[in-house]
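A lone chain, given as structure tokens: the form predicted on its own.
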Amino acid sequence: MRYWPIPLLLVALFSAQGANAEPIGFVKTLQGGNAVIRALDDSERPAAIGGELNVGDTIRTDRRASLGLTLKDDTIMSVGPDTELTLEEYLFEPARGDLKLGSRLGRGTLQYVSGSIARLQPDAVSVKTPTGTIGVRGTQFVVRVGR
């Protein structure tokens, strides 16, 4: 009998359940210069209409570009010129009570609305900024974050 050492075991776990994770939401607007969503494993991608995100995708856009994405519990974010934007968390299973959506905006603006997350447990949504943490608590918002 072969064991395995712990550890190994653990990142093929994780490894098998990121390649076969289900999209959190997609690309819904783009317009303007270049957009790309760089993934967990540091490949990146070109920016497109209908494109899928996962947690942990950072979407980045130039100083031309702007882009659109809505979330599958219907969350909507307006993402700016030379902005950075990363999907760092996100749990959608409200039969449940698993419900979660983190993200971090490194520079730029957003343009929040609310989805079903926020309006059933409005604590469990976060942006985080070099700053400061917003907490939702309304149905939307724009943040700026300056370089």
Given for the second form:
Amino acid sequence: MRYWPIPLLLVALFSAQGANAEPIGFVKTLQGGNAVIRALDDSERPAAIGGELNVGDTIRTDRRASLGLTLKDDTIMSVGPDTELTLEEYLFEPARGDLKLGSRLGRGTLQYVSGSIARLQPDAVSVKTPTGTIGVRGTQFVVRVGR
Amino acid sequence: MNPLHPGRPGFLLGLVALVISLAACAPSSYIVLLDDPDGRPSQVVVTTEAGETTLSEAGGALALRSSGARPTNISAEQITRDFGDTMAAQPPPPRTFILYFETGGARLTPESEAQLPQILATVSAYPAPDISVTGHTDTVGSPTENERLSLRRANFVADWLEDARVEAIDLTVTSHGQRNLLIPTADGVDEPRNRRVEVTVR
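Next up, the form predicted together with its partner chain, please; the one we just looked at was the form predicted on its own.
Complete assembly follows, chain above in first position.
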């Protein structure tokens, strides 16, 4: 018998059912100011270091904040001030071949370091911007969307 | 008269105006491909209404305009100016430790057991660390037995880390049985490098 903390037990139960309820990543750094995260259901919460990230979340930094995150496929993203980044699609089931990672940079700055999804399936990773879509074959780039 | 013709009084003025107008044209939206520190190949393909443009050289940049993506020059100073804060917020790269097992069971090799301090040091050095523990087997035994064995190995490592009081915000255990071989082999091959648990610290 394993005595797991309840959140871990829930994660284990959901993943056993194949549901997509596990977080896809976590906020790792937040400096200089504040950021909010809007979920798919339009609820908003303040971003915090260690906070969970889910599919559909939109991260918005204020004009002083920058924020870094990692996803479970080892993708690393960081955003600068006055930025809006949405994590639109995420599928990471290598054993089943289900791989997808789609983000959208509405405005601001993003540094991107690709992870396992881009390595396993290079055409499955994209970042949309208002003027074009970046297909991420690998591995590191910066992109800015001006006003 | 041509103001750009050298020797004419308007030449210098025209040149200044040209430089100013070029500077004003510096794109407000752009992408720059960066060097990969591990030397992996880098490439992005930008698709706009005007078509596809590929960027495959580190330092190469494209201006992103509604009329299409065009090659441009972005200086190192401009990257620092526009992305200094963004780059300073970048989390450390995830690190994976591979632990090996004695054949058939959930007992770590002595060399793998000796990696514990390094794993714990990495976890405590990372901001808000989360950990994935993924179990694998070689191809000895049936796939069903190996699913069970790889989960047993992953749980063993998770317990081992928890006994060592690892402090992480999340610890996820998964198992791949013999479906994800590090060294591809035929069925029934005793391959020590496939009997492993991967611990990724992010």
